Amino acid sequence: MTSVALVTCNMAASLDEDMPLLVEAFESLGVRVATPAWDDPAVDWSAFDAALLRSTWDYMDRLEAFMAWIDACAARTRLFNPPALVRRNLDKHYLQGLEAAGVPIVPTHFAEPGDDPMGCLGPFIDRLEGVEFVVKPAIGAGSRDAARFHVEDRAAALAHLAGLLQAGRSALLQPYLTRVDVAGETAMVHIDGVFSHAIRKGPLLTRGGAGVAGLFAPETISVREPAADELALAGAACRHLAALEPLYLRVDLIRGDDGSPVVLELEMTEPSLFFPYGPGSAARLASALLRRIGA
């Protein structure tokens, strides 16, 4: 009998709204599944077919340990998405390749460890057309250690970029882009290299918000049908990482100020994948891992 692990954390637990109907769709499959955290020592990982990262949303929190995690794991079963393609996607300096390849993203500028803060963030705001902008680390997840600024709210930022950089950790600095106030966010998955199903996420960033808290910022979810530009521009990005061979892959797209859709961020390691929003796509899933293992 086929046995899948689908990956959580403890504290994602109760959290995780996708997993009941993944559990459900690979039982109905004749699947054993079980929903191990990925830092249980007590869990043997050979004794899966698969492992498929699912909730594992406190990785942030020792993210050593979890990607050797990755590596320990996939020595042992098939993982999904593959080592390579996680590390990768962990951090935002992917956008660079992006935008090399010709996808458009939110304008992006990267301070790393060692650089002088102001000399990052005072030139970036003297160039910036609009009054607010994200100081958001390069790894990161759920919109923690995120904000949002005025350039009045310089001295704020400052300190926000100082703190990031001074532990060790790079740093993006993009234009708040307002139209997503009204449109909010569009998160577009696809399983297999093939759309599923799309969702609009309210925005997230308030200016002067507090910082998240949990595992991750509360949301406000609704379907979203895309617009033919938003298909066209997750389809360049699925493109470009084709030969990763992404099983799960959610592009997040915003709108720039002129608007047309930009990238935002591509989610292939943990995901929400928003199943409830989208009929037969926790079926979907479970079916394309099961004919990428063989079973």
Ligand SMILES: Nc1ncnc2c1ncn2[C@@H]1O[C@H](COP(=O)(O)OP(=O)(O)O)[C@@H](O)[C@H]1O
Contents of the next structure:
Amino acid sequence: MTSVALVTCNMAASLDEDMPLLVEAFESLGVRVATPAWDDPAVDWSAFDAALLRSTWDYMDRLEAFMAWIDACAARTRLFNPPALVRRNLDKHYLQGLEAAGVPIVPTHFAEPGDDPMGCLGPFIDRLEGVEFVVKPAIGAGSRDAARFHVEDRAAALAHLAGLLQAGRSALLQPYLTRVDVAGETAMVHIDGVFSHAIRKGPLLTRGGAGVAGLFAPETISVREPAADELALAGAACRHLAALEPLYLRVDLIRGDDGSPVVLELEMTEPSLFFPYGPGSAARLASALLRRIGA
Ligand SMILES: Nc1ncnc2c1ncn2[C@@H]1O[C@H](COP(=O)(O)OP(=O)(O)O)[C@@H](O)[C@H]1O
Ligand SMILES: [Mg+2]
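Having seen the form predicted on its own, please provide the structure of the form predicted in complex with this ligand.
The complete assembly is shown below, putting the previous chain first.
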């Protein structure tokens, strides 16, 4: 009997809304599933035909241990997505590769550890067209340490940026794209390179950014029928990665000030896949994984 590990973490097990549907989908295909935590030392990963990263959401504070586990797990079973994709997705510098390939992204300026914070922030604000901007870490998830500032709050933004850089973290400076306040963000889930379903996510950053206490900021989700220009952009982002064959890929888009969509981020490590909003989507992922491992 084929067996698959749907990998989670202790803190997330009950928060993962995709998990029940995915368990059901695999079981109805005759697969035995387990839902181990990635950092459980008792787990024998070689006992599984495949491991699927699902809700390993506590790794941000233990990144080295997580990446070591990724390699160790991939050496013992088929891991999805594979380590090369996970490594590439970790750091939002990958946005530079998308942009270089002609895929529109949120206009982004990168600040690096060692850079003078004011030397980065000053010219960025001088060039800014709107009155609000975002400072967020290059390695981060769940909106943690992402903050929204008004140009009048230069001192607070500077403190936030300096804190990130001093901690050895690269940071992104972006205009706050205000259309997200009304239209929200569109997350487009792709399975084996094919668009599956999309959701609308409400805006997450409050003005003056209080920061996120838990694993991720609370999110307002609803079903969304993507527009033609969103499908086209997500398709372009997928083609950019096609050679690496992601089993699952979520493309998150928001609309820029001129109304056209731009890529906010790509998720191919442990994204919420919003199965409850995409009828049949959990079954599509389960079948795609089984095809990959020839089961
Ligand atoms: N430039 C931006 N303009 C508007 N909203 C933004 C911008 N950058 C981030 N956000 C908001 O912050 C959230 C988290 O940022 P994101 O880039 O998705 O990082 P992550 O999800 O990895 O923490 C987004 O879902 C969005 O609501
Ligand atoms: Mg996000």
